[in-house]
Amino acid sequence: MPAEVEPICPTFMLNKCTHCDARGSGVCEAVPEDGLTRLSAAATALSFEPAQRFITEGDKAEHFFVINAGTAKLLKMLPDGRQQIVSFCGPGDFLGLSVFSLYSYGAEAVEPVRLCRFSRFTLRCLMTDFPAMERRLLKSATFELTLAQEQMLLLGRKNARERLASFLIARARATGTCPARGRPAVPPQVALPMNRTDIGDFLGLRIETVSRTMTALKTDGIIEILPRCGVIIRDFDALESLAACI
């Protein structure tokens, strides 16, 4: 069972709120400062460990989600039990939109996940006194629809090198170890909280073809596996073109 958070006063929670790693961006960021007891109060603070599940494909879509740290996946379920992961997230994402009354889609922590809940009706009255938050949405319910034609580009089209490179081009720019767009001015850093397994489910590739592929990004000089959960990039470029099929 997740570990809930109860509110201790609002002067603590405005605090809260103000140093969330989620402030900066996703839907808390339409908030003002003025605005930020409100939101605090609205919401109920929830932490979970690797492999809790705190969205469940096919339940009643009661409740919206802000990852504050942590990383989750975003899984599909096939009728003979396999999963498709569809997306990770970190912090800032909004998690739970769904145009039907169930959730479309489940949600695991991948590693220690910390984030805040609210329900819909309350989502719904915070976004009729703070309007940009329904704007804030829109735009993210657009570039998850991008995320999606992006991943059907790659389980389409791609090899596993160029899947692979894709998805550590990705990580880097999601996870602000380089700019959204151009070079980064030194090697980034890339952790990946993920197994293999998971980051094979994402990308449609046997666990061994993953490992494989790692390995001969290696050699070839593109990247340098670290010991504990991530690679650093040291041919931007070369990868980069890998995942642009150049």
Contents of the next structure:
Protein chains: 2
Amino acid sequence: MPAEVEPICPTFMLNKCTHCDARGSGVCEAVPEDGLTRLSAAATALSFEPAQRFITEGDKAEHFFVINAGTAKLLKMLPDGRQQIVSFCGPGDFLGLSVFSLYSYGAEAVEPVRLCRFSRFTLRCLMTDFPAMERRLLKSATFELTLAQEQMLLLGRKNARERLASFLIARARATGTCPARGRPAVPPQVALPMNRTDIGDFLGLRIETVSRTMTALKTDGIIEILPRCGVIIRDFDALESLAACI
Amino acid sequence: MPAEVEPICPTFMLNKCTHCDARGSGVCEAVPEDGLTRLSAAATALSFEPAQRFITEGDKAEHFFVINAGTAKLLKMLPDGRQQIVSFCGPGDFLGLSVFSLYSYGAEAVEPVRLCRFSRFTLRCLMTDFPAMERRLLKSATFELTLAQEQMLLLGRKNARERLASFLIARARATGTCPARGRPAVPPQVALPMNRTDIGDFLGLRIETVSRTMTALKTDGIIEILPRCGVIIRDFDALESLAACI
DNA sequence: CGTGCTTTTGAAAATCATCAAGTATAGTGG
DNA sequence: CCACTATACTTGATGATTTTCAAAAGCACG
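Would you mind generating the form predicted together with another copy of the chain now that we have the form predicted on its own?
In what comes next, the whole complex appears, and the chain from above leads the way.
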């Protein structure tokens, strides 16, 4: 099903990781230059179209993934079909860690996704040989945990308006559209590759509520809704205070 | 403010960790026998009474903590006072990891808590010398992340009844009152050291809703409410199907 | 220029929050 | 030992926010 983007070709693989877009941002940055050959050989490059699933919740967790390009969503489902998106992932993000042997969430491409797949065994070997990689993974997991806790605060205690505001500001910061701290110089244009349903499933809201709340923010002059999946933040301060100090 | 339970006494410290209640369950289990002297010397034993705070959200993160006994809550606050408990911690649990240099959550004792405190620097040295400890921390963080994602599903997509059911079952499993998989032989008696407000702050509900929902579960014969902070699960299957497959 | 999909908008219903009061329980001091 | 107080918990009535159901509007694509 998934397209093998590049054939397993040692000569090509030799410097694949050195030219990777995610080199320097993801966990792979922890592997020193002289280990890249091994890293390249261990990786299987794959690509997925929107809505294609590459992790099924509950399946045996045999692989790890590092996103090179595009956006994916991680989601958990209830038996009756309700679903919660626990994270949107982009370039450099690492997926697939689990304490038990089963994936605790599913993963689907939102935008076209390119990623590298590693076997559980391979990663274990790499971690043993490159302790910096394990340290990098711990840092990554800790960061994810911090985000998850922030999201719990959002889901448990914020109203629809505050949730949307938090989401837009988090997106603007995560995509580098505006600085991590302080206010941006120009109105940030935030890309939203996911549809309204996905935003709702991430924020614990129904699609209608997302739509209504977006319209309300627009009406108040806080944001501008772009025709093709995006918004411009017109009043950053207002949005930030709505987000209630994310 | 916090009581120093045990004086810093090398002779006593020598085998303190060997006799620790949390030895074998927490991250300390990753330290081999011959490293326990160093671990003991690095630890400061502290104890806290209910409602005492030992981590303040936003403070400089200079310490790590391992709970030895009791229950603590980790919480995030909004400027207007709304709060969300992101986790209840018990013996063996590890607190204080953060990617940035500030604590992203506060921590308070729910029951009387005994814990060991380590400096950030000390832990770094221990991790360097005992790689198993770093591996154990990664496992721990990964597990926490899994729990956090389960909680996101609860907060984003479950109703009050399902939230309470999930909470009671998770508690029963976490405290070993009933097996991690399958149904218990006898009706599990679940201790709830936290008050209704805390349960509400954990489940994203108001205290009145928690109370009403508890009463409803009792009325339906699913649980029995014990006078002193606890419940007995009378109909485990009903509660589990309510929890919607946690 | 239809067709199918996503998004928006409207009206009614449901759930949970809020406000308010009452009950139980534990701890305190006479 | 018992009244008294403080705190936690429960219950009731009302209200607000969000969901649900339904339909219309926008947009992309063949």
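What you see is a predicted model, and the numbers here were worked out from it, not measured in a lab. If you superpose the two forms and keep the largest set of C-alpha atoms that fall within 1.5 Å, you have the rigid core. Numbering follows the first chain given and starts at 1.
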| said: Would P50 count as moving between the two forms, using a Cα shift of 2 angstroms or more after superposing the core as the test? | reply: no
By the 2 angstroms cut-off, has the C-alpha of D59 moved between the two forms once the rigid core is superposed?
no
